[in-house]
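One chain comes next, on its own, written as structure tokens: the form predicted alone.
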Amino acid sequence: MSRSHVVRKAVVPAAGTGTRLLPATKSMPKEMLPVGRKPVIQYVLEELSAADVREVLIVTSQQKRAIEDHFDLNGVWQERLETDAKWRTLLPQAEIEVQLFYTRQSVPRGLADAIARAEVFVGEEPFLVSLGDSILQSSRPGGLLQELIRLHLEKGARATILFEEVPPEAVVHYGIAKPKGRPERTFACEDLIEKPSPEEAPSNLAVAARYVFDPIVFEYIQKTPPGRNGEIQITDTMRLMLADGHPIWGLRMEVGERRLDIGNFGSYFEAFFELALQDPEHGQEFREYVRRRLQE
């Protein structure tokens, strides 16, 4: 099989029960959460769409109907886009020009069987993996997703991840790389350690939910062992795609470059927070607001 020289296709898990943000999760999909003007999910598929990538799936699971119906597009909204102009700034298929299939994990068993669900849909070209609960800034709409694939094409990799510097107390809570030599911008990966404690973590650079993969994925998702929870983890399919000797990349965020993350509420209110202050119609009133409340 020869290497595609473009990533077109992308899958976005987004079947996460959300417990750590219930109750706003009880009905209503995390993914779906407003953050400024717009629900999380829809943030993801406008940076894939500013990356050039033109079919997605979205594996979702019960009780994420909202998902499909957000993108959805009946005849009344239809009307509407078609003569007020000020409509069409405000729905999402103004902004993403993208195709979007669906299927479903039923059965929450970890992020490498979500994956596992997009086999046919990807058949044998490298595809991107956006998680449907993260948001990515940056001053380049879609430019960290494009240098991810370029990356991985140039270097012939078989995944290639996203990672962010994180405070070395943090690493707990991610999956942690362990580079070959002095870590830059971009690297080659020794080891991935799942959630290692401060004193083990080889490095304080944490997967920030964006990956590139090649189809041979599938065939190492099939061979990983379930680990806590029963759930099958994609940290550790790919430190089997390491040990036998499958290359696997690394492109470190800069300074600018930042991930929001929506999976407790501590960094849901950080990242409505930030996005409302750079809201191009109420940001200046809102952070006048905050000014004067925090000197009271």
The other form holds:
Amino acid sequence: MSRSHVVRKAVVPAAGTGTRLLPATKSMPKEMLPVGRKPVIQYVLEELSAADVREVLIVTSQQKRAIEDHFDLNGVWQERLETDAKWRTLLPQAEIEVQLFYTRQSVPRGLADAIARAEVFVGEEPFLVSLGDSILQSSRPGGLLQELIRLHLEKGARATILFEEVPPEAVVHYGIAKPKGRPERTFACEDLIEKPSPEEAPSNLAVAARYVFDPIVFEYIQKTPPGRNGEIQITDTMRLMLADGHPIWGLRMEVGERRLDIGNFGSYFEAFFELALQDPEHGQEFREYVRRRLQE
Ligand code: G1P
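Now show the form predicted together with 1-O-phosphono-alpha-D-glucopyranose (G1P), given that the preceding structure was the form predicted alone.
The complete assembly is shown below, putting the previous chain first.
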């Protein structure tokens, strides 16, 4: 078995309240917002499946049952699925070969606390965390995740994070890295800061919603005090790990690789636009429509 296949388990935190996307998220999980043809979380699971992950724990909360329904069999469609091949390509199970598990974060205590719900599920092996509100685009489906896993194992890191460069004014939305030295495709992290102001930001490398952790992270989550918004932030957990000398590595996305973030309306509109342009059936027609509209 290749080393990149060692990580078989992933956690998908999908418990956030979606406040930044109200009223769209008043009774609908933000992870179920459609981007092009599919809800965001379906892309996340397809990516995990393509990276050879086989067991996924989704951490939900109140008002999130639509996620479970989406990945469940459905009496009406199921019958068609069995009799008509075309239907198979339209249903969420088609591209996903993972076994799904669910648990809940009942009180919104932050991302690190949501990840802590996975401790029993994870056991002793390194595991992936893929946030349920971001899609990765690259030429190789699952390839970026496999590269992240490889880096984690090769460096003996305790955490490994995917980063994207963002414009200076966008650093306020993300966890930001302070790299050791000049960051290449991969780099060691010296520090991490959650949602700094542009003045405080040590770089413009933003945490891009994908992480690999060793189970030691759970010990450190327990020790993490509430941070921004009174929530327990995974960025603060990783700071504690760095302070104790645990190595944390970064993988920087390059040209042709992109994260589409559904976390606020500006980035959600961009994400939908991108995937609508890429749609195999309507993309070309949509592109022409946009061109016409922009000329008006
Ligand atoms: C979370 C993390 C942040 C990361 C971001 C990626 O923030 O706390 O470090 O950069 O996800 O999408 P949230 O979007 O939950 O506020």
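Note that the structure is a prediction, hence the values are computed from the model and not measured. Residue numbers count along the first chain shown, from 1. C-alpha atoms forming the largest set that superposes within 1.5 Å between two forms make up the rigid core.
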{"query": "C-alpha of residue 34 moved at least 2 Å between the two forms on rigid core", "finding": "no"}
{"query": "Per-residue C-alpha change between the two forms, residue 247, threshold 2 Å, rigid core fit", "finding": "no"}
